[in-house]
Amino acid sequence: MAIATINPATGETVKTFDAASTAEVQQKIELAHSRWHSYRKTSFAERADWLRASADLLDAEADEVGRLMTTEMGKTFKSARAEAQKCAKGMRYYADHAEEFLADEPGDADAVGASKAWMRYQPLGVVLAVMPWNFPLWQVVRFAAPALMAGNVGLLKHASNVPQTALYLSDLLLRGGFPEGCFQTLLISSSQVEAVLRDHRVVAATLTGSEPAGRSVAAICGDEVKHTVLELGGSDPFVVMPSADLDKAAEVAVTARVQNNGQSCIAAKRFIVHTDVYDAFAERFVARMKELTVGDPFDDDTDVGPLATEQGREDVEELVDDAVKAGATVLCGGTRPEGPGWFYPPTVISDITKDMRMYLEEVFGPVASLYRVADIDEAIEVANATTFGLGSNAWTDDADEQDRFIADLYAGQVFINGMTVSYPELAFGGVKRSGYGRELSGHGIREFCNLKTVWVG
């Protein structure tokens, strides 16, 4: 794919850029490496300082910083404005806890012989971080404001669609006060991942993508014996039992399923709702999803823009009429409507068999599955009867189906009566091909860390 911004509303390529040549990637990665030696030095509050006026500066540039991540991957402008203060919020949390999470841990000092015992978390130095297109800012602020506040220093390959929000982010850390080298984006096409992650310099790795991308760059970390957290794709459930709230559960579930266009990995997409209540939930939830406005991301009455690439909404079309052609009913949407760019309706499909691709698979777009099922064990059943384990929803309020859900689950995350969030309070991450280890809270920032055992006798 070319380093470009291209429009998904329209289809129209803005800006292109050419890819750093190995000379240059080089020249950055000998800088961040320099870089952490004096890096990993400074205060917490020194850190902290830097992040908190970087944190300043994007809450007054949330809309300039907005209408630039609409233009390059079609979010609506008031959910792209919403992310970028999310940003800010996230950078000051850390600001404020990573001197606290990133405490001495005492040890038995008596039980092993010695006169003092305790773990330190030290920094392990050039992180790099490869990142995806639909949470251009938030995806990226979740590894970086912990990483450079536990004194890591970071190097960012941003999805090559929206290249000028990557470049923001290095140059919004900058001018945040961070020293030079501390963050950089590096524009270079997939195939030269390989050779940075090899660089003896670049110590570890995060990734947050699709599944074949966290397969390799596992691969390649794992043959370097370097830490990695892959972030991978989801296909949460949204699990509906008989003494649920239907008529909050169905306003959530229209807002769980098209948030960001329907392109967000911890995104409901499969609603499997009990027997009693089906019809009733289902009516409800087709015509929420209905009354959704397709159209001009920047213009504030829309609900739902353009997928972010041609090739996505492809994705999305094959997955459907595979299902369409092998006996699914679609409830409504299921056909991209005429004229330029990327669009794609708001879609309920139910009737779906094992037999469906979709039954297995990612659908990267507003497009929703329903499932009817008899009991709470088939509601499990067909919960887990994927290879993703992200986020789940389950809407009960019996206190022992509450404890059967939070139990029995197979994710990463389990929301009883709400939408799965990423909070920076809460440890985010998954199991299965979702992938492994945690982002957020005190785990997201110990996880680039070397715990350090140090015993004095």
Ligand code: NAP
Given for the second form:
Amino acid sequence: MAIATINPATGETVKTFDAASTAEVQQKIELAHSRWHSYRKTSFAERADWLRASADLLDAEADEVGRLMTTEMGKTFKSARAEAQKCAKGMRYYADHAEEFLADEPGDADAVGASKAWMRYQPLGVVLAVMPWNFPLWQVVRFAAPALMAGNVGLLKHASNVPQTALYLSDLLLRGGFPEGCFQTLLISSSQVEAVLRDHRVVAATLTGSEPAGRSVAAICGDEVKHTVLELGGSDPFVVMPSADLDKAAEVAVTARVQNNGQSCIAAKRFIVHTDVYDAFAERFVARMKELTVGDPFDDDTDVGPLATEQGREDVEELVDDAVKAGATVLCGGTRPEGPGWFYPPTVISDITKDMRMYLEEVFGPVASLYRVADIDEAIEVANATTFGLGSNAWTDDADEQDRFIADLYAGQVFINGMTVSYPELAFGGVKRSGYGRELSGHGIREFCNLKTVWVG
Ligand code: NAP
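Requested next: the structure of the form predicted together with the ligand (the form predicted alone having been shown above).
And the full complex, kicking off with our chain again.
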């Protein structure tokens, strides 16, 4: 895939970049590695100052970088600006809390015959981050902010369609005060990733993206015995039970499905509704999906902009066509509009059966599938039926049902009467083929640390 900014609203190529040469990549790895030896000795206070200064710059430049993100991957400008602000908040969160998250943990010295014993979190070194385009700032910041606060240094291989956002971020951290080499962007293609992962100076990797990409990075790192965190795809269930507030559930369902033009790993994708309220929920949900405005992502009135890539739209169309051919019903949307740009309308599909690809696969666009279920057992069975296990949502006012969903939805997170959101304060990650490891909260910052046991006789 060419490294280029291609405006998804028009299809126009705005700017192209040459991939870095092997020599350039080597130079950056060497700079990262030598920088780490001094950077790891900086104090939490110094790192926090640099991160807070970066957050202040980001807040001041939210419009500028928001325009960049919208131009590169098509999210609405209002959501791009909000993403920049969320990143600034995430940076301040780790600036404030890193030291307490990584404080020494006391051990039982008497039990192990020591005069003193404890466990200390130390940074690992140079970590490669392979990141997706869908939240081009936030996905990176939720790795970079804790990693830098822990004393690691980062190399970023961003998705090929968001090179300018990638370069903006490494420059931002430099302007915030981080020493040169702490966080660098490598403009490389995915075929150049293996050499970086196998370099002895790179000690760990994190990848957010699709299952094939995750599998490849994890296999190489497995071969090299290097730690990885994988944040992969999802096909989150959104279960609606009879006691739910249907108006509220339908309103949130729309946001949960079409956020980021339908391209979020934690978007609710499968709407699993108890038969007693199925028709009432479907009517409300479809009516709201039809009301959404699709169009220019820079327009304040737009709810849904284009999909980020031409291939992305073709993938969505293929899944919808496959379901329709096998007998699914299109309740709204389902056909691409005429004209330039990679737009796809908010779409709701019902009568999904197990032989349709959509039953198991992730649809990365504004397409919702509706399932009618007889009771909570069937709801949980359908919810857990995919190979994914990222987020999950259940709507019910019944306390016993809430407990049941919390216990039995097989996912990295469960949201009751709300939609799955990533918060700096809460751990984020998946099970099954949605990946492993955790980001955010105290758990996220400890992922790229060496927990060193200290025993003093
Ligand atoms: P993708 O194709 O896997 O790309 C993600 C990143 O991996 C890009 O930087 C890409 O580079 C790189 N890449 C692709 N193939 C690779 C390989 N074989 N080896 C090394 N790197 C490789 O994913 P995407 O289509 O951009 O993103 C959508 C997917 O990400 C969805 O499945 C979504 O659910 C998932 N996602 C998950 C989370 C989460 O937190 N769990 C968050 C956001 C998105 P190029 O661009 O150069 O190909």
